[in-house]
Structures are given as structure tokens and as C-alpha cells.
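Below sits a lone chain in C-alpha cells, taken as the form predicted alone.
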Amino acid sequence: MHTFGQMMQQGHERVCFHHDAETGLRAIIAIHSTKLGSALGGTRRWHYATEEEALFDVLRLSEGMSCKAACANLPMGGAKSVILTPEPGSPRTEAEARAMGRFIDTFSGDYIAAEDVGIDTQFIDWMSAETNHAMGGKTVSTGGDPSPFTAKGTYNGMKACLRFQGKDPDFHGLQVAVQGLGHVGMDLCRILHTAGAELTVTDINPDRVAEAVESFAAEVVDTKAILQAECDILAPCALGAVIGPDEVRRLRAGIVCGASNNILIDPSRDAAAMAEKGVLYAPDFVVNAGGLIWLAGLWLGMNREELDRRNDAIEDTTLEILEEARLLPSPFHAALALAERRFEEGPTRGKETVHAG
């Protein structure tokens, strides 16, 4: 399918290719919808194996984007974008992140960037060195490093899954496995290790799991066998698209709530795959949305209370659409009703309100 083909079929507004002469930076900003108030949207820096691979994931990504902020209730568009490197593990530079700050100033504050695979608060404050219209810096721009808050989100979206179930959220005792133990893995992890919780953990990083091991007596599975794990909450927080049709047969976890984006890889089929097997899903645009309401937040000049409040509010939003999920194939196209619904309200706040934070 052509790329007009995709953006009709998908929804979304516009999407942009670039190409920097001096620094050889390419990448895509892809708009989803700004219906709802500007887009805010991580960038993604990753080697990708085609330009037609980038182009699925900036596309998927920035559509679930727009649900995650409905769905949060914000008053903000969804949108993302990728920076295409030449081969895995070139070296970030500060002209590099310059030329996408540049990039993203053309769009004149309709998108906003955040952190996203990739890059991290360093990146973030070189692009915003050339735009206003970037968030999650430490000192050119503000927000910093929204992963703590994306683990509390996902956190309160397990809490919601066992309250549905009908048990206490009370994580003594229970088995959670978390495939990815990047800035939002070892943070959820963290969180479960204090609340009580036995982890499992994989990563393709040892450091990482050596790391998780001596700071939460945590137990090692190849990263292969993470979504075969026999446990109670299966946390996927590395990369998108892992559970197709052979994982959910093989699934051996009661819940799947995890902070990746698009975790599944055809979320209509596999969520109700899912469903008809007996295993219960929290929709990964809903539980993930903390790091979304932490930066958006600040950009909408919110304080820390207000904040706690909304990221507080995935638990009951998660049970919300869980319960609507009894009357509907799976809790996906519940968390997708919802947002449709958001839609069609319009924004709960003005656009005029947004400014820069």
C-alpha cells in the first residue's frame, strides 16, 4: 500500500519526510490527529531494515498515540516520530539532534517531541536548542525523564486487572514477569519489588539484568522464553509487536499488562485471541499513558498534584474498560470506543491554552 493509501486508512493528518544535507539525518514526523489539541509524540531513533519498516512503525505508533491521549483524557493530539540511523548503534551527536530539532520547529508547535526509544534527556535538550516545541530535557527544555511516571501508570493499570479479577491489589507474593528492563522496566520493576511482588526479568542487555538480579532477587529467563513464563502479570516494556497468534497460545500468564507501545501485533485479532483463551489484557495505549500525562501535563501548565491525580486515574479508566470489555470482543476495542467517544467530544480544553512549559 502507498503511503497516501496508509494515511487515509489509518486517519492520519499529515506526514512529513526529511532528509539534512550537513548532518545525513533522515526521519518522518507522523501526525495522527490534532482534533483534540496539539500532538505530542515521542522520537524514536533505530536502525530500521527499510524505509518501508520505519514507515509502519511511525504510522502504528503515532495512531496509538492519539488513542493514549484521548483515552487519558487530555486535551492533545497523538503523533511520533522515527530517526532512520545507518546501521544499529551509530553514535548520537549534538548536530545530528539539532537538525531534528530544526525539523520539528517547522511544524510550528502542531507537534511536539518527547523521548522515545533511542534518545534520551541529553538528545532532547540538543534538539530543543533549535524549538521551542520539545519536552523531557533537563536543562534547555523541562519535564526530564517521564519513565518513572510511565511505570506508575502501568503500575495502576495491574492494580485495575486484579481488582477486576476480584482480588485485592495486594502483590505479595505474585509472579510478574517484565521483558525489558530499560529506564521504564527497572522502574516498574522497582515499584513490584517494593510492593511485594516476585519478578521474573529478560534483557538483551546483561548489565541490566545482573542489575535487577541484585537489586530485586529477581529470576533470569532467556529473552526468548519471557512470554512463555508461567506468572501471574506478564509485563512486556521492551519493543512493540510481540504477541501474535503463537505467543497467546502459548501464553502461561493470567494477565498481560505491559508499558511497550503496541505490544500487540494485530490488536483487533490478538486481543480477542487473548480473550477467548481466558487471559485477561489491559490495553497497552491505556496503561502506558503516564509518561504522556506527566510531559503533557507540564506543557499544559498542570501541577504536581493534579498530575498524581490523572496518573492515579489509569486504574479506574483500565477497570472502566475492562468492564465494558464483557459486552465486546476484547478490552482493545473497549480502550478504542473510549477513545472514539473522546473524539467526538472534543477537547476538554481549549487549544488556546497550550503553551510551551
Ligand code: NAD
Contents of the next structure:
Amino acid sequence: MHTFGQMMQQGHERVCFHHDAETGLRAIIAIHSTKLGSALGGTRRWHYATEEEALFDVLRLSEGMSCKAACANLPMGGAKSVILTPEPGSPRTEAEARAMGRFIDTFSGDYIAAEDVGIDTQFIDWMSAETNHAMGGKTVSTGGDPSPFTAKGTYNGMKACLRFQGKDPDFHGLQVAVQGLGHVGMDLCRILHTAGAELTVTDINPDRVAEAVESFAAEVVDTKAILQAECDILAPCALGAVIGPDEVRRLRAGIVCGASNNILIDPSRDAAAMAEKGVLYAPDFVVNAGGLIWLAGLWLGMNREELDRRNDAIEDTTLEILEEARLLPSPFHAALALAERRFEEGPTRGKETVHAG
Ligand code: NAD
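In place of the form predicted alone, the structure of the form predicted together with this ligand is requested.
What follows is the entire complex, opening with the chain shown before.
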């Protein structure tokens, strides 16, 4: 399908391609929606096999950001950007980041960049030398790494799942399987361990696994086995698209609640299959909104108390969605319906923003 066709089907406002001759930067910024406010979304730096793959990724991710912001009740839209690297693992440079910063600046604040795969706080600070519209740096821009807030939000989502099942949100004696021990996964393990949960973990990086064993006495399983681990809660925190029909059939978890973006290969189909099987699924874009709440909230000028309150509110929002899903094919459908209602209601606090950068 042509780009306009895809944009119209998914409801995108603006998709912009950029080439910087001096640095060779090739990047795309996709704004899905600014209906509720400026659109904040990460910059992904990745080697895509084809240009079509990059476009597909940025369109899908930016649409997801609109739903994430709407469900988190933020007066923000949804956007995302991708940098197409010439080779896998090609090193990031300050010149490239600054060229990206200048590209972001042409959006005059409609798009606010943040961290995503392949980008770190240093890259954000380099971009921020050229634009006020990037969040998540440590020196030039503010916010730092949002992962601890994402982990906290995912934990809040798990509490909602337990409450929905009529249990106390008490993790003592619960078995939680965590796939991926990166920034979010390791923090989530720390929170769960402190709350009394028993952990089953995996990662392709043996150093991360060793750290989880030493710090949390975690049980280790093979990367291929984690999705079939017998546990109370399964938390995918590595990559997206890890659960499809085969995985649903083999699931032995009572709850699936993780931080990864796009956990399900086909969310509508796979979430419904989980509901049919009696597995409780907490929609990823609802429970992994903690990092967005942190950076967007800082951008909007919220104080720490308000930011914490909004992260804690992920618990009630998730519970509300799970309740509503009783009449629908799955919690994914209920979360989409909530996002749709918020789009229709329009902005709650107008489009005004406070420049945090
Ligand atoms: P990260 O890159 O720090 O961690 C990912 C971890 O997964 C790494 O340790 C990696 O080795 C491991 N991994 C990769 N493939 C694996 C496999 N097949 N099996 C097991 N482990 C594997 O990323 P992160 O920032 O922790 O984010 C984790 C997920 O959460 C991503 O999908 C990301 O899009 C999503 N997310 C992150 C944030 C955030 O604030 N960082 C916010 C929202 C969503």
C-alpha cells in the first residue's frame, strides 16, 4: 500500500522524510495525532533491511503512542521517529544527533523526541543542543532515563490484575517470569523482589542474567522457555511481537502484563485468544506508560507529586479496562475504546506546553 493509503488507514497527520547531506542522516518523523496536544515519542535508531520496513515501524509505533497518551489521560498526541542506520551496529555520532535535532526543530514543538531503542541520554543531549523539543537527557535536556518509571507503572498494572482476580495486591509467594533484563526488566525485578515475589528470568545477555541471580535469587530459564513458564504473571520486557497463536496455546501464566511495546503479533486476534483461554492480559500501552507520563509530565510542568500520582493511576485505569473488557472480546479492545473516547472528548488541558528543554 502507498504511504498516503497507510496514513489514511491508520489516521496519521504528517509523515516527514529527511536526508542530511553532510552527515548522511536518513530519518523519518511520523506524527499520528496532535488532537490532544503536542506529540511526544521516542527516536529509534535502527538498521532496517528496507525503507518500507522503517516506514511500517514508525507508522505503527506513532499510532501506539497516541493510544498510550490518551489512556494515560495526558494532553499529548502521539508520534515517533526513526533513524535509518547504514549498517547494523554503526556507531552513533554527535554530528548525526545534532542533524536529527535540527530536523526535530522544524516541527516547532508539535513533535517532542525522547529515548527509544538505539538511543541513550547522551544522544538526547546532543540533539538538544539543536532543539528545545527533546526530553530525557541529563545535561542539556531534562528527565534522564525514564525506565524506572516504566517499571513502576508495569508493577502498578500487575496490582490491578491481581485485584481484578479478587486477590490482594500482595506479591509474597507469587511467581513472576520476566523476559528481558534490560533497563525496564531489571528495575521491575527489583520492585517485585522487594514486594516478595519469586522470580523466573531470562535474557540473551548472560551478564544481566547473572546480576538477577545474584541480586534477587532468581531462577533462570532458557530464552525459548520463558513464555511457557508456569507462573502467576508473565512479564515480557524484551522485544515486541513475542506472542502469537502458538504462544497463546502454550501459555501457562495466569496473567500477562509486561513493558514491551507491541507484545502481541496481532493484538486484536491474540488478546481475544488469551481471553478465551482464561489468561488475563493487561494491554501493553496502558501498563508501560510510566516513562511517557514521566517525560511528558515534566514537559507539561508537573511536579514530582503529580507525576507519582499519575503513575499510580495506571493501577485504576488498568482495572477499569479489565472490568470493561467483560463485555468485549478482550482488554485490548477495551483499552482501544478508552483511547477512542478520549480522542472524541478532545484535549483536557489545551495544547499549551511548558518548555522543559
Ligand atoms: P533494553 O534494550 O534496555 O532491554 C531489553 C533487554 O532484552 C536486553 O537486556 C536484551 O538483552 C534482552 N533481550 C533481547 N532479546 C531477547 C530475547 N529474545 N530473550 C530474552 N531477552 C532478550 O530495553 P528497555 O528500555 O528495558 O525496554 C524493554 C521493552 O520495554 C522494549 O520493548 C521497549 O520498547 C519497552 N518500553 C520501554 C520503555 C522505557 O522506558 N525504557 C517504555 C515503554 C516501553
